[in-house]
Amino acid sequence: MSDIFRDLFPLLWSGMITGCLYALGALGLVMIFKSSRVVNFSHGNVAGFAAFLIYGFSSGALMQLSWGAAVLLAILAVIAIACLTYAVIAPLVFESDLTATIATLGIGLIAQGATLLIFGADIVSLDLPVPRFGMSVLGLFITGYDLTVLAVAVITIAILFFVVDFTKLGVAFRAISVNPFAAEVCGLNLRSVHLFSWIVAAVLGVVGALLIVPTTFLSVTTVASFMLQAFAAAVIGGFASLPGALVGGILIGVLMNLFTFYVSPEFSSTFLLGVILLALNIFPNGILARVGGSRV
């Protein structure tokens, strides 16, 4: 029983910090869906290209720029990628949200073949420039890798809070998300709200990829599959939920980092999608739509 304690509390650490990655992924989720109803199905195929044109950048394939250069660089991409997947999508989302959606896994597989076309099957390595410390606190060992998540996620996820919270942008974003008719019948812009989304999502995966890919290595699938546990980071807190994205970040990690400890980490996905299935049956519009409602 002792050496189930014992690992636990470092299994919880290391599941929260995980989870603040998948959170970041779920809030670019629900950033689009509140605003114009499509679930994104590119967005790990997008973020994951512009991991890999972060490496392009930096390590000389494309350019031989310093790392932050090569994010801003990268950055700029996807916010020009959101801009034209939305121009490509507006007149579906005005006319079906079922076929938006679709036409998300088209543009996803595009940016994967954009991927596979520039850099290659292969899979490379994309290091984070972050301390490389680490102490014992209590039991835990905190890495810097671990510190940096922690900041740059809150940092992040208060940022966005702010400006859907306390900005004209995001009063007009909480309106569109509530009742978008009587939005646009009030003299607001609804594709200008659905591009803030879209662009605030490509921003928000290109951050989720960076930090997660330190990780592991990348290849052209690593972020799509990050994505994954992201997807089901939104079911669980709900798509139509800011802060039910991000507990359901928190919870997936935990929960995935316990079971691949405990039980089995080759049925790590079957479980992802025991979670997924029970939270629809349970939790339809997410933990938080349960227990205080649904907040804009």
Second form
Amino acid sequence: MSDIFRDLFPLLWSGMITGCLYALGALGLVMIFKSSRVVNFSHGNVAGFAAFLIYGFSSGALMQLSWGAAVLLAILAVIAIACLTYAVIAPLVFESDLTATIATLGIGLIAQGATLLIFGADIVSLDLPVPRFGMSVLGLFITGYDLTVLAVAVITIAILFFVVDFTKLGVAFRAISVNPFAAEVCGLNLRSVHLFSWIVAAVLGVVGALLIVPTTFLSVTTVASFMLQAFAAAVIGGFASLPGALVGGILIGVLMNLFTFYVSPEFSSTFLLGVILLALNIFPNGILARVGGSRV
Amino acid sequence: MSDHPASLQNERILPARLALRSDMLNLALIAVLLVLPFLLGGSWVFSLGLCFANAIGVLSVSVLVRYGGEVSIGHTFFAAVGAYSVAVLDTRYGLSVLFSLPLALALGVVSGIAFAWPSRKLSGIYLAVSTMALALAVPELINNMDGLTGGYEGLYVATPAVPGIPMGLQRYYVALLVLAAAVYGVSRLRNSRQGLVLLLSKTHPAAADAFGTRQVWARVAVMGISGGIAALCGAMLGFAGSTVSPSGFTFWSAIFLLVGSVVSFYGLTLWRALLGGAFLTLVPQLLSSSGAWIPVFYGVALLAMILAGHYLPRLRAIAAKRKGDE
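Please supply the corresponding structure for the form predicted in complex with its partner chain (the preceding block corresponds to the form predicted alone).
Full complex below, order starting with the chain above.
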């Protein structure tokens, strides 16, 4: 019995760290969904492409730049991709969100193929330039990586919520997510707000990808499969709620961690399916539908 | 996500004369396909068999879109159910596809209903993401039931349906027969009372409620039908392709089925289904030397078809207007 508890807290901690990353991915999906009602299935593949770009720019495979410059360049590239993606699917957005959603699958396939074509199917490693240290606090072993993830996630999410709550663009974004027609009548430009959410989502995706890659190796499918948990997080949080995405992400991170440790690592996708179906049956509009879903 | 892809709006019954013409076209197509193995080499016959199997899969996704208004990224699950019922009965009990096909169909319908029941309240993106999770779970489940499924290595299907006929021809003709039967069944559904009820339930839920059709029932029924057809696809993938392994039922296979359905414009006719099936089977063969181009090509094709579906009617309208002005 005491063994179970000895493992429990480290598991909760590491689950929460991973959960923050899922939340970053889920927030990107929710940003896009809230403004344009499109589920962006290309999110993971494009973020994975960005991670490869950073590797390519900093390792000498494409260029030999410092880590910071590589990240900056990759973010610019991803913003360009986001604009291009939106330009392609923009005509579909107001006609049928389901069609636009399927179109993003096509974008994802192209991003994956482009990664394969440029970088090949090899596995590479991409580290964060953070100090390596570890300390023991109350039986938890906390590493520099953990703290970096936590700090970056908290800062990013704080900035995002500040922008959405207090800036003019954020107000426009909320107005459109509540009632696009009324927002347009009031003189808001739907397209520019859509584009804003696509760009923010793309940047969130890159941040999430950068932070997740050091825990594993970088291959064509790493980031895409990581984003699948982000989908689950967004669904459980209610696809249209930013705080819901945050809570859903941490919930999924913790649950998956507990499940893989105590039950079996081999059935994690099946477990994810079960969690999604169960959560949606109990909370059809996400766990935060009534509590805080309408705030942001 | 309450609306449906724009190309689905024209759900109408063909006039009798047109229907007769399309029947003739279908019969001609089947006649051509019947004699084709005598003109082509063995590898082509094999690929065409797979093409028929994939066409059934495309049909199953299209049925869900047309009758349920929903998109599934998880139909590999039902296909896997069908494929493994054929493969397991074959390797374990030596039973031919004649026995396993009805079982595959039944299991497909049952698993379709079994998935639809817990997801009965879901629609649009919520259902799409659930089916995505379903597709992700498939390889995992297959690998972990290796006592039954053979795990990573998979199973080999070798028992002939009719003894005495070369196996290569059987793989081709059985797949063609099942495809034709599936298309025929779907076309019968369109004019049946049941099919009309399902369509009403999709397009006018309130009216369907008034006539006593429960939404939950409609959802479960559509999923059952679609799951059954998908299981036929899997069964034929197993029989025509001779091997069944988890690598045939990955998340990407599920996406490709959806792509095939979009490429066929969700059509339920033999031509359309074959177009989607051919797209799924022949493109990887043509691109087999350059693997990385396959996702790019599928992605571009998917976008091109969607954008064509969006712009072509508009261009046609503009052209018609020009003509009217002159």
